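One chain comes next, on its own, written as structure tokens: the form predicted on its own.
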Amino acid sequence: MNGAACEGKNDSGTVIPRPTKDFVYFMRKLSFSDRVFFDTEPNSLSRFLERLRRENREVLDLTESNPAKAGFRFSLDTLREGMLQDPVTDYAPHPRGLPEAREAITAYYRDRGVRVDPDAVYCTSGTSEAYAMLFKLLGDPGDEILVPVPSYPLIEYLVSFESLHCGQFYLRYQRGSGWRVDRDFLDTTCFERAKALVVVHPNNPTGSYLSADDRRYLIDFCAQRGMALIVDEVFHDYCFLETRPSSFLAEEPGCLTFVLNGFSKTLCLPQVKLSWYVIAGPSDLKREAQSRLDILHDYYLSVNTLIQVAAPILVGKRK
């Protein structure tokens, strides 16, 4: 029914009067959010790969990072054992995740010599969601998140989805010492609205861990500028060095720090969708952040009970 031509009633029974002659309707075309601004057409490489596959040509994809497509298979019996338990029929959600899931995550760190308080753990359904939660916590629209170059391009999209801007800092390759943070660039560049700095440890695609002195530099850099440090450690277990560099959690950092990880890589189980972040740093900042995060997570409760209940058994068989 055209409201411009006749009167009617709304759902509550209220009469909607006929518009007066001074009332003007405008036809407006639907528009979409600027958050999703990128070109959705396949690029030339994607088109080329698609053509090869249509021709049944064998393709060795060196960018593949999905463990389920790389020959890794988790024990089906262990999955059944973990998920077919009585507690999966209950629903008693917690903003940070079920206690048994958070205890299992702390056991994972304990095996690596890192002590983590279960109350500092927040479960999510993936690291992308963990990023989204933290970006909501830290930034207002127009604020900036600093992201390393080179690094995984997904992070830039996740930043834009939260109406934030991506700032850049650089990793430079130095002969004899590997990839290092470009400190001169960071020290001489004004980041007026930067709220957080992202580190990927080890980096994707370089595979490099941050050196101990670069770690200390970034912690001090964030502390002095009132920024949080977000550390993505999803590939931390994939180390070809004789001694694996320690997690950022072992550093007891002097700035507010969030360390991300998940079952996608640690258990080669991207399909079960359980990730997390651990919050560390000064007690006053942690307390304020957690009071806000508890509210934020309580509105989503996105992690299913099934995988949280199974977490202790799955973590116990990860090796």
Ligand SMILES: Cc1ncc(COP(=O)(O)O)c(C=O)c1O
Given for the second form:
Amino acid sequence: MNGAACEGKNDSGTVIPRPTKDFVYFMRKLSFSDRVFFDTEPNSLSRFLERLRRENREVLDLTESNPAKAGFRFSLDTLREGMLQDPVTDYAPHPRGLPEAREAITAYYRDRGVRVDPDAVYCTSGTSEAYAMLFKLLGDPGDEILVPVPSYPLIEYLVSFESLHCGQFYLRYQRGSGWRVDRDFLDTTCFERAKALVVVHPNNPTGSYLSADDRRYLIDFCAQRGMALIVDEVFHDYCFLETRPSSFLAEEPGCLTFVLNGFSKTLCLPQVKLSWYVIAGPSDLKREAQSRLDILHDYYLSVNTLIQVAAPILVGKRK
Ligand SMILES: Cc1ncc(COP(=O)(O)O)c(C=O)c1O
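Just the form predicted on its own so far, so send over the form predicted in complex with this ligand.
Below is the whole assembly, all chains and molecules, this chain first.
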């Protein structure tokens, strides 16, 4: 140690040397945020999969949710046509996304009989970014976001990246009625700092849509507790039932609601990176949320202009 620059006394009166600045720099070890601490050991399923692949065994991966790897191809001509639009030499970004992109998104909903106001649409570069924006809007560090079990595992990570806690609620399989929300659990558990509840409609990996009954229950649950509802509808088009259960946007919900979707699954184009969320619910809450989201989005402006300009052509030809 290179001497003490000045000295101090601790509580018992012992003189303790104050380290020099150089010494402090020498001793301090750079540390990283706990938010990005990962257990990178492969789990038993990954190890098993790796072994099968090493042995050149054929594997049918039912967890594959990348359409490009599942044999879906969007028309190359349409992609080219979309990408060669004129205004791409301009840069006139809008925090919610370019008006033509938001109009195209409302056309997607119109096709399915749902009216959406383009001013309620916020474009993002992916669904993960949409989640991140909403978690920033809704929670302070330590607040809680309720996520369903079983569901899309990525959500828990996205929650913790925003220094929020992940609370869980359960979907239970019932013979005859399928996957239902465990209401007893929600009704009897105290969630002191819960700010939002997430549902995936239809859910990944169960493929189940929420019943009309469970939807009403969750909307009331959130409205009564001052929580927002975040609904991931990225797989909404993929319905194997005779009638597709409606989007949460089909009616104005009674709580502040954000409905997520994107080209990743609706057009089978995860590589073009255009997703969005639509804000719905009581108008005073919407207004308040939008005034904050406009500023938040303005600091990122992350969606590529090329894809936004191409959006009307891509949506128009999606069928
Ligand atoms: C439920 C769910 N939400 C979101 C995503 C990711 O979508 P994006 O490519 O828009 O980030 C996936 C990906 O498989 C998913 O399963």
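Residue numbers count along the first chain shown, from 1. Every value quoted in this text rests on a predicted model; they were computed, and no experiment measured them. In this text, the rigid core denotes the largest set of C-alpha atoms whose superposition between the two forms falls within 1.5 Å.
- Lined up on the core, Leu45 has its CA atom moved by 3.2 Å between these two forms.
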